[in-house]
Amino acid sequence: MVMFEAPDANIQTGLMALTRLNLTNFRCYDFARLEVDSRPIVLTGPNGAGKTNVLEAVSFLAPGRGLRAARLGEVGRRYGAQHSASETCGPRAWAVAAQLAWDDATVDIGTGLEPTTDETRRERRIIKIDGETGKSQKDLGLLTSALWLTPQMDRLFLEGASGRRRFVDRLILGLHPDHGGPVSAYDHSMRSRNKLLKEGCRDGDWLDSVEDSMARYGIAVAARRLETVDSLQELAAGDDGPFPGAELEMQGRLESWLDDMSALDAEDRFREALSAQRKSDRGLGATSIGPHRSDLLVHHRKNGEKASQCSTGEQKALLIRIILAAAQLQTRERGRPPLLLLDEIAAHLDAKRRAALFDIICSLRIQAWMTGTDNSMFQALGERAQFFDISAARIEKISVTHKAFYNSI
C-alpha cells in the first residue's frame, strides 16, 4: 500500500491558502502583517520571539478555541506598567484577519474579541466574512479548516482519555463544522443531570427530559466519532514509508452499541441505562456512561504495540501519520486541503523523516505553517517554501536565494 499520494487528477480538488494575515493586539503583536502565497511557510527565530503566536492566530480562523485552547480574554496583547490602568486591567480586544484564496476566488475572513468597556459583560467572539458579521463559528468552518501539531501534544498517548477525545473532536470539526453543537449540548445536559442528582431531585419527568437530550446528542457525538475514526483508519493503516501505519479504534459502550444496532435503538438503550443508573450515579457524583467516557485507542500497525508503549520517536511519527491522514480525508471529503500548523515539528525528527514530511506536504498541496529555531532543519524545502525570521515580535521575510540564508543552513 502506498502511504501518501498526490490528489487524483480526476477528482476536483482545489487549493486553500491564506495570502494575507493581519494581527492586531494579538499576544505579543501590536500589529503584524504577512503577505504570502500558497507554498508552505517557515517561521524561524529564537524561543519566545512570537512564532507560535502566529500559528495560534491562524488557528483562530477555523472553529474552536485555537491551538492553545485559550480563553478569549487571554489572547489580547498586554501592556507594561508604563501604560495607564485602563490599558492593563481586563481583557483587551484583539483581531485576526486574513485573505483566503479558495479555489478560484478570494474571501476576506476575520475573528476576534468584541471590544467592550463593560467588565461584567461576557466575552464574545465575533466573526467577519467579507465585511459581514457571521452568526457563529460554523460560518468560518464552512470556508476554512485547520489541523495542528504542537509539542504539548507529544504526550497525547500517555495522558488521559479526555485529551484524545478532544483531539478526535477537533479532527471532526474539519469535516463537520457543526460538530461543536452536539458536543456542547451533550456536555450541558450532562452537567444539568449531575446537578439534579446531587440536589436529590425526585422529579422523574425533569430527569427524563434531561436524559432524553443526553441520549440524542450523545449518540450523535459517538456516531460521528466512530465514522471519522473508521475513515481515518483506511488512510492511516499503510506500512510503507518513514511514518508507521496506525491502527485506530474508538472504544466505549456507546460505540459498541452502535456497532450492533441502529442509532435509534442505541438512543433508546442509552436513555434506559441513564434512568437505571440514577441512584449509583448520585452516589458517584458523576454520570458513569456516555461519550465522555470513550477513548481513542492507537496501535503501531507493524509491531502491534500500543502507542503508549512505543518510543518517543515512534509516538511522534504515529501522531504525524494520523494528522496527515486527517488532511487527506478532509481533502477527499471537502475537495480542498486544510491549513496545517506544525509547531517545532522538525526538532525531534531525523533528516530522513523531515525530508519525507516536507515531500508529503508539497505533494498534497497543503499550505503548512511551520516553526523552528534553526533554518537548517528546513533545508530540504528550498524554494518550495517561503521563509520568515521572527525576532522580538518583528517578522521579516528571508529570500532563499540570499547568500546569508544559505550560509545559515
Second form
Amino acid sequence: MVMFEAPDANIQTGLMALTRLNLTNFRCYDFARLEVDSRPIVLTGPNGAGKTNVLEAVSFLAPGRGLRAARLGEVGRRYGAQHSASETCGPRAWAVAAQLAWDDATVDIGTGLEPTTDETRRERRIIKIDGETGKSQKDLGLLTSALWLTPQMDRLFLEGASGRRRFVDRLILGLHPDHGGPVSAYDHSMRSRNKLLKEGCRDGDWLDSVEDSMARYGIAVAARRLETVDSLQELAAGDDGPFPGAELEMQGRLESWLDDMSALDAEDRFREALSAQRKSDRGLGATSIGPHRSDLLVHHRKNGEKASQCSTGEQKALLIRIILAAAQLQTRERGRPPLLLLDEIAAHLDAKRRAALFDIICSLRIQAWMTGTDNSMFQALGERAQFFDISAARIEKISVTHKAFYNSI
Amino acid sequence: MATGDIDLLIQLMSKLPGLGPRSARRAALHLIKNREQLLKPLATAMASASQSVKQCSACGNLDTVDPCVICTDARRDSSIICVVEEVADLWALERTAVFKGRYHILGGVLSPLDGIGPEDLSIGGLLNRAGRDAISEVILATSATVDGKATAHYITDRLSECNVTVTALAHGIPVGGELDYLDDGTLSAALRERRKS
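Okay, that's the form predicted alone, but what's the structure of the form predicted together with its partner chain?
Shown next: the complete complex, the earlier chain at its head.
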C-alpha cells in the first residue's frame, strides 16, 4: 500500500491556508506582516532571529496554548533595559491576526491578550472572527487547526507518559475542537477527589458524585484517544514509504476495558474501581487509575523495536510519520488539511527523507511553515514553496529566482 | 485626584461585579452629577434594603418578608421544589413565568477545590423539606458545569431516602438555535433527550 499518495482526484480536498499574518507586540516582534500564498513557507535565518516566534504565532490561531505551551502574559514583547520600569513590568497585550483562505472564501481571524490596567483581573485571551468577538477558543478550532513538530518533541518517546498523552490530545483537538472540554473536566474532578481524600472526607455521597464525574469524562477521554490512535495506526502502519511504519497503541486500564465492554459498562467499572481504591489512593496522595495514567506506545513496525530504543534519526522519522498520518486523518475527517508547523525540521533528516517530506507536504496540499538556519536544506522545494529570510526580527521575502538565493544553496 | 467621600464612593463601587476602577469612577461621577435624581434616591433605597431585606428561612430566597412571597403564595404548587444555585437563578426562572412551584436556593455548588462542602450549602434544609413537607418532585436546576453536575448527583444520592421523584432540567437546542452552530455535547444531549412531537 502506498501511503501519503496525492488525494484521490474524485475527492475534492478543501484548502486551508493563511494568506496574511500580522504580529503585534509578539515575542521579539514589535510589528510584523507577512503576505503569503497557499504554498509551503520556509523561514530561514540565524539562531535567535525570531523564526520559531512566527511559528508560535501561527499556532495561536488554533485552540490551545501554542507550540511553546506559554502563559499568555509571557508572550508579549519584552523591552530592553533602556525602557522605563513601567514599560517592563506586567504582562503586555499582544495580538496575532491573519487572513485565512478556506476554499474560495476568506475569513479574518485574530487572537491575543486583552489589554488591561487592572492587575487583579485574570489574563484573558480574546478571539476575533471577521471582526466579531468569539466566545471561546473552540470557535477558532472550527475554522483552523494546526499540527507541529519542534526540536523539544525529539524526546517525546524518551520522557514521561504525560508528554505523550498531551501529544495525543493535541492531535485529537485538530479533529474534535471540543476535546479540551472533557479533558479539563476530568482533570478538575480528579483534583477535587484528591483534595477530598487528602482532607479525610468521609462523606461517601460527596465522593460518589465526584467519582461519577471522573467516570463519565474519563471514559469519554479514553474512548476518543482509543478511536483516534486506531485511525492513526491505519494510516501510519505501511512500511514502504520514506518514513518508517509505526505501530501505535493507547495502553491503560480504561483502554483495555473499552476493548472488552461497552462505554457505559466501562464507566460503571471505573466508578467501582475508584470507590474501591479510596483508601489506597488516600495513602498514595493521588488517583491511581484513570486516563491520566494511560500511555501512547509506539513501535518501529519493521524491526519491532520500541520507539525509545530507536536511533535519534529514526525517532524523528517515526514522529514525522505520526504527524503526517494525523494531517492525513484531519484531511479525511474535516475535508481540509491542517496548518503544519515544522521547527528546525531538517535536523536529523538526510537529503532523501527531506525531499520525500517536501513531496508529501505538497501532494497533501498542506500549507507547512518550516524553519531552518540554512536555505540549502530546502533546495528540493524550489518554486513549490515561498522563502523568507528572518534576521533580528525583520522578515524579508526571498525570490527563488534571485541569484543570491541560488548562490546560497 | 479625588479625596475623602468621593474616593471612598469610587473604591466601594469598584468592588461591585462588572465594575473596574475606570467604570467605577464614571459611575460615581454620574451619581454625583445627578445628586437629586439618582444619588439621594439610591442612597435611600440602599439604606432601606439593608434594613428590610432578609433571607427566607424556608427556601433561602431574598425578600422583605420571611417566609418570602413565593413560599407563602397559596396559588403555587407546594409539592414541587426547584433547586437552584443562587437567587439570580430563581429570578431567571421566574422571568419565564412557566414554573409555578416553589424553590430552594443552595447558595452555590459543591467545589472541593474551593473548599465548599455540603455543610456550606443549604442541602440539609432541602432534605428536611423533602422529608417533612408533602413534596412529590424535586427539580434540580444546577448549572451544566462539572461542579454543578456533581452537586446534582450528590443531591440525588441524598434524596434517595426521601420518597420524592428527582428530575433535572433538560439540556438541548436553545430556542432559535441553528443545529450547525451547536457543539457536539449539546447536540448529543438533545438527541438523547428527544421527545415525541
